[in-house]
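Let's start with one chain on its own, the form predicted alone, as structure tokens.
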Amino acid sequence: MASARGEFSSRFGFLMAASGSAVGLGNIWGFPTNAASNGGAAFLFTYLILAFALAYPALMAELIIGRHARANAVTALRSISPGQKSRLLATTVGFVGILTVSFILSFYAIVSGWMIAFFFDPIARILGMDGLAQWLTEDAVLRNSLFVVLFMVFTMYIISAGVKDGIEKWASRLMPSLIVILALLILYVITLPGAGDGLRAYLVPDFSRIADPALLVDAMGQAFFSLSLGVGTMLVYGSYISKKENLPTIGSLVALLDVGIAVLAGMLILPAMYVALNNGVQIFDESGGLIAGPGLIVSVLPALFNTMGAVGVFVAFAFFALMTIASLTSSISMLEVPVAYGVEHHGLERRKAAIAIGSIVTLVSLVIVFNFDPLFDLVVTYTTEVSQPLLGFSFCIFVAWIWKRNDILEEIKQGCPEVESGLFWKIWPFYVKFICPVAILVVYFQ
């Protein structure tokens, strides 16, 4: 069964694929303004606490339920369901998971097509086609069309290709080049007059706010959301990889991969937004706080671009090539939620599933653009703070209260004959038992 709906052939292309489901431009925009609003290394010191503390252990109860039923969410969480009711709540947890996700992509494939278009701007002034890059920079329901589609045809045409030769094979590309261009691109704007003060709010701690509760919800919020947590792909990798690996460290290499991808990006967009605020770019709204989400992407930082001269053009063209792969690496993990379903549980192959369901999530995505003002706001607000939380909080559920405790022993043990005397058992199923679930309502009532 694994070979035929195919496995992971390395770590290193786990490792690849998983960090790059984690590493969105959520990561890239979101942390680094949210530890900036939040006591900069107060936030900082905050999250990487929790991340480990409690993001953690939810992303194992992902991959551990993923590897041992080695099937899609829905029929992984029905696998380790005794019961009636029990298998009845883990179909609605699966589809309600398979939904989200696919809201989720549709409002990413937005976002996304902005990034290409930003990457093919430098591009188009390079070649003088002045014109043409007027038009890849406004907001458009054409331009917004056109690249929405383009990105979800390489998300799809990625997902075809299977797991070896799609999933891992591009992810096993992508992701060393974005780390290879973050540390480029922050080499290069620290150097730039300005960045001191970026660092500063970066790294300077105000410990004084490290008791605030908003900070310990924004931080905690940060964390889950980060590691890509509750929408199913992390269960979905999971079955993907051998019974021979060691679950417990890939989970934490994957956890330090992404947490720290998303500090690195905090060296990066901090101190570029001091140097666009010393070259005359406003970074900070109505309100007083630091502009982030979107608007700091394509308004903020291609403003900072336009005011370094020539270099400015090879700068812009780096860091949306950067954007780009950040939104590719995540697409590919969530298309394959609704396709591992398709595939599995309704005898699709594989080609014509990815090309379907990519189709449907594009046409949602079309609709929010000739809708945008009314819809894409409320898909973001329902999928990411509604849904993703309590499917987070339900996945704990699953793996703490109604899978047997010895089984979930017995599938670590396999790769990992020694786990019962290490202290990630003494200590995991105590917290995703207790403190997860509390720790993600009280996000989620936040």
Ligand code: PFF
The other form holds:
Amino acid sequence: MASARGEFSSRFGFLMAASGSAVGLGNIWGFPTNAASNGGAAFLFTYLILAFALAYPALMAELIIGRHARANAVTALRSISPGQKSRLLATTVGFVGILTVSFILSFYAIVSGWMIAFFFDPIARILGMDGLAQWLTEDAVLRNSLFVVLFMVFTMYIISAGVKDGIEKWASRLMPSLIVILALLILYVITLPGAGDGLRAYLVPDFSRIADPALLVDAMGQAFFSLSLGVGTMLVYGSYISKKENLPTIGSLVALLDVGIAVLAGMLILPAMYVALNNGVQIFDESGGLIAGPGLIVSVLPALFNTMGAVGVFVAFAFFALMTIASLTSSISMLEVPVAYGVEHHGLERRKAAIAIGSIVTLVSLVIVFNFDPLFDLVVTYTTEVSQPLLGFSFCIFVAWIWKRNDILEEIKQGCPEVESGLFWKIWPFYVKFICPVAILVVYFQ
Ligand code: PFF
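Please give the other form, namely the form predicted in complex with 4-fluoro-L-phenylalanine, since only the form predicted alone has been shown so far.
Below is the entire complex, every chain and molecule, led by the chain shown above.
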């Protein structure tokens, strides 16, 4: 029976929701371009190792705390802290997590708004509304503001409906569609002239880069952002998992889905970029690197779709549908973190909490839209490069150094009674205690 605070009704529902949170713009946009500019398969190789050796243990830490406490991030961290000092630390980390994820959502919503605008562009063109199509694809404050609001309204709507009827229902619809669209796009793009060069750029390793600190930092940042770690998202989703579930198994399935979809996305984006090159589109910037920032999504790929004739309209439509779905399943997980806190800690009604907190985030997004140049990069850098790794570090400290080892074991045993004799329990406690915190700090100070 679902508990009063909501629970995922099935393993599939949780997997779609958690992988929906993990699979986002970071996978489809960030991962492939990071790989291409960091030694191709050498990056892929390092990423796979870091994802399973560091990000997976950190993901497990959040899932275990969440399911044990069955509460929002602040209450959950406090409940595993025995002393006054550790409880103070718990409150601080919980709050910083809630603030960080809200700021991540504020910039994520802007980029997601662009994705919706570009999604409507091919529809406008099919309908012969060329003026509208042009407006949709031109970077302007009005367009950006309207689409941020639209995107946030969708996000608030889903979160208002709750865990099972909102998050689970929508993720279970959207994630399978995302996988089908991604597969179809790969199958099409891979047949086009130039695609082979893209695959080579992506998959042929340049092992001279493997010890490059920049590669390590990028791969680690990518892995943490991609698994939505450090900000309480996975903790809160973990708090809605049934006590009958086997946590190590579902955690590894989420990591596999996330990594798998990132790797697949590389098989779409890199070939598409080289097909664009083949069609006369500029794909390198002045310094000779691949265009990876916003230019990739809002100019290189649309330019490619324009060179494809009538088919290009459908390819553009499918591609931006893919991006919009990926963003939405991530944004709902972000909004759920402060909403869960508002509902449980301040007794707010869920719908009111979703609308109130969602509106505040939207306002912050609008402030960024109106002051894009000074604010956007600043917010991205502080949240993802400073706050997120430090919070990830703190979660590891909580689970490995503050929480009692026996309580952790008891928690995992529910749904996985044989855990003590398995490989997971032999390795994981050591990892979160020593390897993860040290590695996060080393990479952080790089
Ligand atoms: N994992 C998402 C992505 O790869 O795009 C981003 C993200 C989602 C970050 C949720 C943080 C978060 F709490």
